[in-house]
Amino acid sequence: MNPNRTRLPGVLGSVASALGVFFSAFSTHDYALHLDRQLHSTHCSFVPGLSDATAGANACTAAMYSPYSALLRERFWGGIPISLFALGAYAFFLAASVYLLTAGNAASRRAWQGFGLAALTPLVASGVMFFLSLTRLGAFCKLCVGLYVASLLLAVAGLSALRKAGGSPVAADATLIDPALAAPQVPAGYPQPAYAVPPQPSTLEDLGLIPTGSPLVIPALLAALGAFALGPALIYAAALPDYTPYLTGCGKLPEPNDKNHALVKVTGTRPKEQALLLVDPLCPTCKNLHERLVSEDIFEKLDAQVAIFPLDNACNWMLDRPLHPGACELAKAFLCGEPAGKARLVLDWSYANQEELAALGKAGKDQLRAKIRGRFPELDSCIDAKETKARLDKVLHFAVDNKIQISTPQLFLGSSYNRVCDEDTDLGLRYTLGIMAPHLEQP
């Protein structure tokens, strides 16, 4: 007998899932590790499992520390891995791919209407992180693009499962029609019967073959859709340790005052608490976290001392070989342009174009010095000048009198100052922020 129900959901949707499950457990796995708050190599690769993970930045890691890649991070630390919800989605829809792929005929028409339309869900989800991707990252992480392919595949699967949900019309023939509703054949030339001939089956449900199914068939495949999403979250937040011990435990400034005024004032538009930066505006992980607080709502909420400190030995007397040449340049220009308002552009500007800066750097001071002039021609008499130099020597000194190692960024928040470990400056900032500086919680 003709089963008349395509084989494609149960086969299309058991590669897309299989292809969920694989691209979200290397996702989650990566994501797992940084949660003994050291900094770890991350997959980002089609084929995370034959690859080794890489070390360093990669488009992968930026949508890791990116504010979208975990949910209630102002409750958890780190917070909860959106990857762990597609891990426990697509778990979901692989067993009920495979079920519909061995049960056949025997699967009600509700329960292929129902995989259809939870199928559909992850490309609404994907949709959603590709136009972040697109619009805030700037970049696409491969992970996230195999799972982007995952939901393609999976809708698909779906669409033809409502198409085919009820098996396709056929022809009447001897195969399907039941015997005993079968007419008389009555020789040609003799009287016809009178009685009417009942309708020819052309469905294998009207010969009830394919059972419908409860209503509540579809409404129980959606909720136990939500109960696998869900799972794996709720295991993981349980299973989380307790962090709040580790928060306090870097130290604090002796000396935060100010005396000789070296530092730079960069108040947001909405300031609530007390924060000093040390930074180096050709540090890429200063630029990382300055793009973090910037996107996460928090440096406007922030009345801070910035305290340029460029790792760059033609002005930093504390080294002996620059760790990022041409950073004295901008830290004087950054210095030069507080008088008019405009260091806190120095800044955004120095960051936006770092890879660029740095290279000028390298090549000489004379093709970043010429860059700087470009942009901020104001600024360029300011920077050659003896008292430029004097007060970026009274800002190694601050740090020198607080002790502050050579290292860059550094974030203390507070009256008391109370330093932020660099461990909890990515993944687990807004917990600590909201155990240090509670206030920059509220709106």
Second form
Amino acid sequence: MNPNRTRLPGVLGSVASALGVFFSAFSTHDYALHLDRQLHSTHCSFVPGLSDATAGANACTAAMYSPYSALLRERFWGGIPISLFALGAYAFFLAASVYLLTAGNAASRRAWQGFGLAALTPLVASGVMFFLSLTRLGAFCKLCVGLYVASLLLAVAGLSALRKAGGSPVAADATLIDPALAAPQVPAGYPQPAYAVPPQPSTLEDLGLIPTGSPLVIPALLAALGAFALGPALIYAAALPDYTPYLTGCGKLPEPNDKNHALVKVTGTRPKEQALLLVDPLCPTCKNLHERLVSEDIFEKLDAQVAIFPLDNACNWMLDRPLHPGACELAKAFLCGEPAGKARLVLDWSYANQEELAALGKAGKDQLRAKIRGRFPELDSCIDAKETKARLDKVLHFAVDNKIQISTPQLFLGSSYNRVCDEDTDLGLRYTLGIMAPHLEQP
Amino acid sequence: MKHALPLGLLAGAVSLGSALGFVHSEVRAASKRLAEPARKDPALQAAVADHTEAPYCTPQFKAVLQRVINACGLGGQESRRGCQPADVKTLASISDDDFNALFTPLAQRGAILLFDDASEKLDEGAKKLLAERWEDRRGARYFFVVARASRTGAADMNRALSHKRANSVEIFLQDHYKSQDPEIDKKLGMLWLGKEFAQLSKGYCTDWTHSRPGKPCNDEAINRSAFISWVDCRL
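One more: the block was the form predicted on its own; return the form predicted in complex with the partner chain.
What follows is the entire complex, opening with the chain shown before.
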């Protein structure tokens, strides 16, 4: 057998596994950094060790905050990141590849088959994640792409191993080697004959033959893969700190009653828990929270009141400059949408078109108004009405009466309107809601 | 190679051990940071929602405002509503002109409601102007009403008339806005001044928006009035 062909699965497997370990370790590192409930940069690069971590929004941060980046989020703060399974799995494949590389033909056929089958599993996982990135996230994080490449290389190594196991002559044991083929033995002290026959193969490896091996090897290898993949996740879960003391330290609304009827009711289809959301239609973090609440099937379970809180000094006296110019216009459109039951629609539309609306808001009020008018012509006159302005003032006074921080988004839950800390509104959201509002865990 | 299996097992132990050690150290480090968070820069803390603080809210203005609020029932649970002329004189501890000057920055924000001689009845113009000003609250905390009576007539009668004018404003607001705003009482600060303190000069006829534009306005007319304004100051 061609020795290069013998080594190919091991070499390729080692390279792929090293790549997989590299990218999954960086991904795990970025995820674990956030376990302190603070914001951190993420490594979003094909060469993560060589380039600086990226602050702010990027595809890797988006992937990390997405519901697909971790399991059991309702049970552990932040959940169990799936990169841990990749890390364990690639550690297994690295060891297995080293074994195959060094064992060569001494490795049994079952071992090659087991490796080959196991090496295809990361590609399946990558395929699922690729699909989710494409269809749900609309972006590909570079660390994830690194893992896709690693899984593809590993799959090639696996297929190569399967081909080797299936295509070579197989001997059950060494006794099947024909003794006649063995080289004639020259007694000690005698010279080698001049016609010396070339050295004959004396082992299965020399013959290019592979021992079949025990049928238990394949399930044993798959079980070992499972154990390796689970190991880091188990250690991770065991080492996680207790977050419960941190969850309820962000206060509550002292005056939650909306005495002036200024807030807007946005009740989900299956309301189970009272909530109050303080949001700005042009605030990207509000959009992210909204999308998270929707994608995790929480929004429909909220009996929510929305205090629209534009961070725009055109209507909000608490700011000396506009953080989100144009937010006042959208806030008024939101208030105007309530009587016709369109408030949620206005908010969803504002979030869905946030980038464009923010740009129009910066360009000038008229352009933004034209855009709103184009989508909601029936609200146009209401937006300019003095009653709408007065109502928006009342919403802002609600914030004053409750001594709310000038910051969006803010989420208050339950009949006591306990505030969900900002630090728990992303990775820890599911876990936090499970503690603060257990009703939301019901279907 | 006969050492392949031990080598493979060793590689497995090393790679798995390294992965577990790495994961454990990462989580432990985060736990430590969680328990001992870095101190946040107070300057980066989000401010708390509050009422407007306009530039005219000078310490002197606020001192008068605070005294009036404390003494005239707004600051506590006292049943008393409003301040009499004698109170204001004592509380403000400033001259008439200085007292009036405090309110000069409110010329655009506020307005003056004019009344007929010896009357406390709000006419349509006054009602319209009062409603406009009340509804343009923005971030203000208190709505001030400073009623006056002209110098003509007896001091007692003028005091009573001034009081009635202030009450007319309050009654109008209660009638029209109580259902929307059940806490009008906590926002409304009223003073009623007789002829003995802080009479307005004729200049207020032109410098301020009043409820009878185009009609004759003089020293007498401008003091048959109620000054109204939201006050954009925090206390």
